[in-house]
Each structure stands twice: as C-alpha cells, then as structure tokens.
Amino acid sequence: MLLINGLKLDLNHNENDLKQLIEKKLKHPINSFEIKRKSLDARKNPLYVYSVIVDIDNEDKYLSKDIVKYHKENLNAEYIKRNKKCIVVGYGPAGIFAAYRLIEAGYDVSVFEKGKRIKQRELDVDRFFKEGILDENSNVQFGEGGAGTFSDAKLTTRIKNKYIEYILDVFVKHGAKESIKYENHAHIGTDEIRIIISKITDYLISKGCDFHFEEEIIDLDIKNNEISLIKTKKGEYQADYYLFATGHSSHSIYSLFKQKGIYMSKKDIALGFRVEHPQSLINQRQTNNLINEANEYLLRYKDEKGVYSFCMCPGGIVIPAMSENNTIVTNGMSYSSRDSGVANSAILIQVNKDEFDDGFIFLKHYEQLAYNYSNSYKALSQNIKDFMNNELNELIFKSTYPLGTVLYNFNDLFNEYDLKIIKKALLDFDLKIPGFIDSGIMVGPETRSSCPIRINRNESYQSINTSNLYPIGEGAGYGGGIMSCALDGIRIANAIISNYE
C-alpha cells in the first residue's frame, strides 16, 4: 500500500475525478484507494486537498518524497482470556472504550449506568423538551452513550494518538459512515450516535460485557487503600479494578469521593452563554457560501482571561442540559444534516479555580439564578448587540431553544472584571465574523462545558491513594469531548492491560 499527500482538486469533483488524479500522478492503472484525509483549503482559489491510501501492483517503483509505503497497524487486543474482573462505572466514550477495550483483551466486564438506554432515554428527554418534564436519572446528561450523545457528536481533537483511527473504525464497523475517517472536521450527528451507540451496547452483550442500567452507585468500602466493593441500591459488587467514567455532572460521586478521602484537586473551569446565529450569515463569513454545507468556526481571545468558543453547532439548536430541578443549564446539538439553518456555540470564560471554593456550587448557583430569575425553564437571552449596549429589547430572532426564553440582561450574570474582557471578546470575534455582534442572540447560562475537579491519578492511571480505582474521561478531569475521552478510556485499558499477571 501507498500513502500518497497533496491531491488537490476543485469543490465540483467527484470521486472518479480524484481516481484519475491519482492515476495521472502515479501514470498507471490502481487497484483501488482509500481516503485517509480530506481538508478544504480556502484560500484564493478554494481547494480539497487529499491524502489517499493506494493498492498498486510493484509498488516499490512509484516511491518518492510525497508517495511513502503505508502500513496499518493491527490495534486490536490480544483476546486472552484473562480472570480478572473490571467493573466500569458510566457509559459515556471514556466508558464506553474502556469496556470495549477490557471485552476484547478478554477480561470479565460488568457496566454501571444510573441513567436508561437510549430508546427509554430518548422518550424522557423529548418528555422534557416539550413539557418541562426533568427526570433526573435519565436526561441530556445520564444514560447510555453520555452527554455526548445528544450533542453534535463532533469527532475532532487535537490530540496526536495512533488510536484515533481505532475509535473512528469501531464507529464506522456499528454504522457510521465511513468519511468520518477522513474528513477534517468530522462529527456523526445525534441523530446517527445513538444508533451507533445502541449497537456498540448490543455488540458488547454479545460478548459477555454485563450492563446494569438504572443502577446508581450510592456507596463503596475502601479497605487497605483499595475499593473492596460497592454498593448499589440493588446490591453489592466486587471487582479487581474499578474505572469510574461518570462524567461533569455526576456531583454525587464526587461528593461519596470527597467523604472516602479519595485523592482530588480543582481545576478551571469555564462560565458563559449559548450565541446563535442564521447559519446563512456563518456559511458567508466563512467560505462566501461556496461550500454546500453548514460551515463552522473556531474563536479565541486572550487577554488577562481567556474566552472562546466552544462545542460549535452548525445547522443545530440550543438545548437544555439540565440534570437537576430547578436549574438551567444550556448546551448545543446538531442532527447528522445540520439543517436547523441556525448555527449556536457555546461562548466561555475563564474561570481560575483559586476564584472558587467548590466549582460544583460555583456553577449550581449560576443555574439556580437563572432558574429563579425565569421562574420556569425558560432559558434566559438577550440580542448580542443590547449586551454590548446595557439594553434589553425583543430578540432580533427567536431562539432554537425548545422550551423558550424570558429576555434578561446578561450584564447581570458576570462581575465586572469579566464582563469587561468578555465585551472585548466580543468586539474581536465580530472582526473575524462581522455581524457576529448584530445579527446575533444569546441564550444561557452555559456551564458545564468541564468537570471542576480532578481525581488524581499515578503513572499507572491509578488513583494516588485507592491502587485498584481507575478514573477515567471528562469527569476526572482527564478529558473534553467524545475523542480525548474515548482515548483516555483506551488509555487505561491498555494500562491494565499491559499489567496483566
């Protein structure tokens, strides 16, 4: 096989033109291809650039600078059969990889979920949306898949791991197509995740992974620095690792963790609001509607606090996020067409953690403000432009928001010093995308954008004081978003793996 740079084609290509292209480069007949990467350069002249995966007959003669022989490597487990027994804890990516991980190395793997599976799942949170219905077990934020199941299920990161391309391959092996292995800003759609999900589920209890859905964790016995069991209100359970990948939002862990003396640290965390936009104004702003698809966008600024965006929704709406009565919480979500015609994203600042005590009350007070203020779950919003202004008029447009908005002046939500960077921001951002201050809403709060603790973790991965506790994912404080906590969850089982006696 051949891996072949730098194929640059026109936006109005299909995929016999990049055949030939690759045909014309090589002056020879190919096998066939796969595509490894596909990215949009948009500058002057507006082009995709491929880098392609070849079978080739004699394929040691077409060897040059931007044409390298490519291997894939093998990233599956070793089945062993292994008696030893895990016990993971949450059903998110960072669990969910884990468990699929430890199933196919051959360990002994029991799952625990408080929330529902996603069919039962998806009932109480279209529940929700249309009545203001909470159920706290099973929502945007507890159930099978995680909170990454109702999002955009974006699949991009920064990260450089070999094993990006294993987690996109177990996706597309359940049903997602196969471009998101090489698109740049690759994301399935909550629409299609929880198709994908549900199969990965069923694929797992094929192979003997047990599940326990709608069985919370409520206690556990450390014994000699090492979790001996734990219990549930349906019974007691022991295991010789345990991998807890609970998630943001699963304050009550945390809490039984804080009251064993299990080892953790704060970390900053991030406050803000949901801004909407018609997604025709992005689509020209980004690539002067030339491309025929929701486009998206990536904004920073820094200055004594950093603020950016984040979790952006093309073609998507806001939601609420909410694991709890009585509060607020928003975030984004995209369905696999993108075609809401509203583009939303999540703009965040800073928040130190020496500006908190306990970032879980930090954060709880901003949702019980806006709660109170709308004395509904309503969300609170305000046009952009009257944030700027210290105004407050009608909503330019309405809100993607299910359960619709009271009108509040955001000014009140942040203190001073922040406010003052945040209107900053702004005013940099709408350079980069001018209207983004005009013709834009905002919709809040946002705040669970990250976990506010840390559950310290060794060389080993293990938990500095409790030897056989594995914290893992986006609520340990070791992750952010659906790749960096897949990877994570590979990240231990391969630790546990590799330490197999």
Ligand SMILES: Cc1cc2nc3c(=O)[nH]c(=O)nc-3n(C[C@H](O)[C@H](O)[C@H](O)COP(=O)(O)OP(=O)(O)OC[C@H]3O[C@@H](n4cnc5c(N)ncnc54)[C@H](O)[C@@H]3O)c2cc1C
Second form
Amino acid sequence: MLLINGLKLDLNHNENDLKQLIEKKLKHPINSFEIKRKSLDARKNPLYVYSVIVDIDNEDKYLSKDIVKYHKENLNAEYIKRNKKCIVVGYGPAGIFAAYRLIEAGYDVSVFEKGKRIKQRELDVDRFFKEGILDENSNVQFGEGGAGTFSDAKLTTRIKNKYIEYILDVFVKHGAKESIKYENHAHIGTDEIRIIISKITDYLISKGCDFHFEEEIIDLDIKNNEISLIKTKKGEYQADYYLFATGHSSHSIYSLFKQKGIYMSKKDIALGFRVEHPQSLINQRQTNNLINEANEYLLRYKDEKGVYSFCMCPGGIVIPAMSENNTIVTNGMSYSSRDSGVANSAILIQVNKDEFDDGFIFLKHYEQLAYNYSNSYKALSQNIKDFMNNELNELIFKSTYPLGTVLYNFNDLFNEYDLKIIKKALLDFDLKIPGFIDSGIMVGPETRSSCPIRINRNESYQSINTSNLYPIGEGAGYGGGIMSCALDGIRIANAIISNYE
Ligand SMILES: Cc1cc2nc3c(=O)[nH]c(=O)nc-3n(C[C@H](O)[C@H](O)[C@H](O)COP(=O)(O)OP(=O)(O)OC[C@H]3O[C@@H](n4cnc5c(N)ncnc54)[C@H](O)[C@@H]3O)c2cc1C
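Could I see the form predicted in complex with this ligand next, after the form predicted alone?
Full complex below, order starting with the chain above.
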C-alpha cells in the first residue's frame, strides 16, 4: 500500500475530484482509496489537504517525496482464554476502552458503574435540565459512557499514538461515521455518542462482560499492599486486577483512597467561566464564513499564570454539569448538527497546586458560592464588556443554559491577582477575535476541567503502594478528554496483557 500526502483541493470539491487528483499524481487509474487525513489549510486561499492510502501493484515505481510505502499494523489484542479476573470501576472512556481491550484479549471482566444505562440516564438528565431536580448518581458526570456522553464529543487529542487509530476504529465499528478517522477536528455530538456507547456496551455484554450498573464501590480492603476485595451495597467482589476509572467528579472514592492510605499527590487545576458568542461572529473571524460549518477557536494567553479557552463547543449549548446538590458547574454540549447558532467555550485561569490544601474542597467552594448567590440552579451570568468595566447590566442576549441565569459580577469571583490576568487575557483574545468582549456573555462558574489529584503509578501503571490497583483516566490524573482517557484505558489493558503468564 502507498500513502500519498499533500493532495490539495479547493473547498467545493467532491470525492471524484479527489480520485482524479490521485490518478493524476500516480499517472495511473485506481479502483479505490482510503482517506487517511483531511485538514483545512485556512491561510490566504483556504484549501483542504488530504493524505490517502492506495493499494496498487508495483508500488516501488511510484515512490517520491510525497508518496511513501504504508503498512497498516494489526492492533487487535490476541485472544487467549486467560484465567484472570479484572474489575473495572467506572464506565467512562477510560473504563470502556480498558474493558473492551481486556475482553478482546480473553480476560474475565466485570464493570461496576454507579450511574445508570444511557436510556434511563437521559430521562434523569432531561428532568434536571427542565425541572432542576438533580439525581446525584445519574447526571452529566455519572452513568454509562461517563462524562463524555452528554458532551460535545469532540474526538481531538494532541497525543500521537498508534492506538488512537484503534480507538477510532472501535467507534466506527459501533456506528460512528467513517470521517472521524481522518478529520482533523473530529466531532460526533452527544446524540450520536450516546447511541455508539450503548452499542459498545451491548457488544461487550455479548462477549461475556459482566456489567453492574447502579452499583457504586463504597469500600475496599487492603492486605499486604494489595486490594483484597471491594464492596458495594449489594455485595463484596474479588479480582486479580482492579482498574479504577472513576473520573474527576467522584470525590467520595478519592476520600476513601486517602483513608486507606493509597498514595496520591496534588495537581494543578483551573477555574473560570463559559463565554458565549453568536456563532456567526466566530465563523466570520475564523474563516470569513468560507466553511459551511460552525467554526472553532483555541485561545491562549501567558502571563504569570496561563489563561486559555477549553472545551470549545461550536453551535452548542452551555449545560448544568454538576453532580452534587446545591452546587453550580457549567460545561458545554453539542449535537452532531452543531446548529444552535451560539459558540461557547470555557475560559479558565490556571490554579497552582500550592494555592489549595484540598482541590476538591477548593473547587466546591466556588460551586456552592454560585448556588447560594443564585439560590437555585440558575447559573451566574454577565456581559463580558460589563465584567471588564466592573458593571452589571441586562445580558445582551439570552444564554443557552437551559435552567436560566442570574446576573452576577464575576469581578467578585476571583482574587485581585487572577482578575488582572483574566482581564489582560480577554483583551488579548479580543485582538485575536475582534468583538470577543463586546459581543459575548459569561456564564459560570466552570470548575471541573480536570482532577485536583493524581493517584501515582509506577512504571507498570500500578499504584505505587497498592500493587493490583490500576488507577486510570482523568480521575487518576492521567488523562483529560475522551481520547486521552480512552488511550489510558488501552495503555493499562496492554500492560496487564503483556504481564500475562
Ligand atoms: C459536559 C462535558 C462535555 C465534555 N466535552 C468533551 C469533548 O467534547 N471532548 C472531550 O474529549 N472531552 C470532553 N469532556 C471531558 C471528557 O468527557 C472526560 O475527560 C472523560 O469523560 C474522562 O473519562 P474517564 O473515563 O477518565 O472518566 P469519566 O468519564 O468521568 O467516567 C467516570 C465514571 O466512573 C463512575 N464512578 C465514579 N465513582 C464510582 C464508584 N465509586 N463506583 C462506581 N462507579 C463510579 C462515574 O459514574 C462515571 O461514569 C467533556 C466533559 C463534560 C462533563
């Protein structure tokens, strides 16, 4: 097979144009091709740039700077009936992909997830969005699919690793569109990822994976520096390996780990708010409306501390993403159509680990402060322009946040030092995207961008003082986002597989 790079086509081309360009480059007809990468070069004259894979005889005669040999590695795990039991706790991207790979390799796998399956979870989330009644075990953070289910489901990562392709293949095998494998900024949307995750669960059940939904791990015993059993309200369970993929919002499990002496360390976190802008403003500034889709942005400002955009959701909505009663946490979600007409993104300032004793308590302070101020689940809101001028006026447009908002002066949320840096950052963002200040609103607070702790692992990916405990994903401090957490799940499964005797 050959990999052909650097195939450039204008914005209005079709698949046949690409085929013709490949044939022109090879000076030979082809039957079929596979797109390996498609990216947008948005500089002066915007173009799409493709890399494609072609199967053709006499490969050597076509080789050049842009045409190289390509070998597709088989990344599937070898199936052997292995007489070892794995318990996976938490069924977000990290737990899903760890379970998936271990099942495919022939392990006996049980999954414990405190939340519900997606169909029931959807009802609970919907009720919360409409009526403000929160189920602390079934919400945007907790349940089948984890925190990535009611999300934008952007499948982007800066990590270069061959298993990224494996993960995308699994998504496609269970119903995702093929283009996620080659698009630079692949996006599924919450509507589609819910269906895909359900299919993955059904597939795992068909392969013998033993699921325990609505069953929370509430205690565990440690003997001789190993977990000897875990406990739920329904019973006690034992395994050879315990993989904890419990995400960044399950404070109770990390309190339990602390109490049991499992080694953990503090990690930097971030604090901020969401901003919302008319999507048309972002499209105009980013690509001059040339691309017929909701455009993204990525903003970075470096001062004494970093301020940055995070989890940008083009054409999405701001959602209530709390998992505890009497708190407010914002986040972003979008459907596959990305057609809300509003762009939202978190704007966060980094919080260094020496600024707090317990990061969970530090963040909860802001979540409760917001709830107490609002006296409801209505989020705090302010025009960005008013924030800059320390004023409070009616919002220039209504937020997409489904439970409504109350006006709040975000100048009161931050300490003076951070406030100055955030305002400088917003001025800088306004230079990059003119209109960012005058045309935008703030909604918040946003507190759950990462986990404040890391459960330290050794070179075999086990907890450094509890040898059969494998902490994985975002909650363990080894991932952030769907792809990196899924990859961490694979990494740990591979470590277990490679140690199999
Ligand atoms: C609204 C929203 C939008 C997002 N959008 C994107 C996006 O577009 N792209 C992206 O890459 N990332 C996005 N993220 C982040 C991404 O979802 C997370 O980084 C990712 O889900 C973390 O994966 P994880 O498997 O480590 O943990 P989680 O997905 O958090 O899963 C942890 C699971 O463990 C379960 N659990 C916790 N404690 C216990 C216990 N004691 N017993 C049993 N089960 C337990 C929880 O119920 C939960 O289901 C978004 C997050 C949110 C909240």
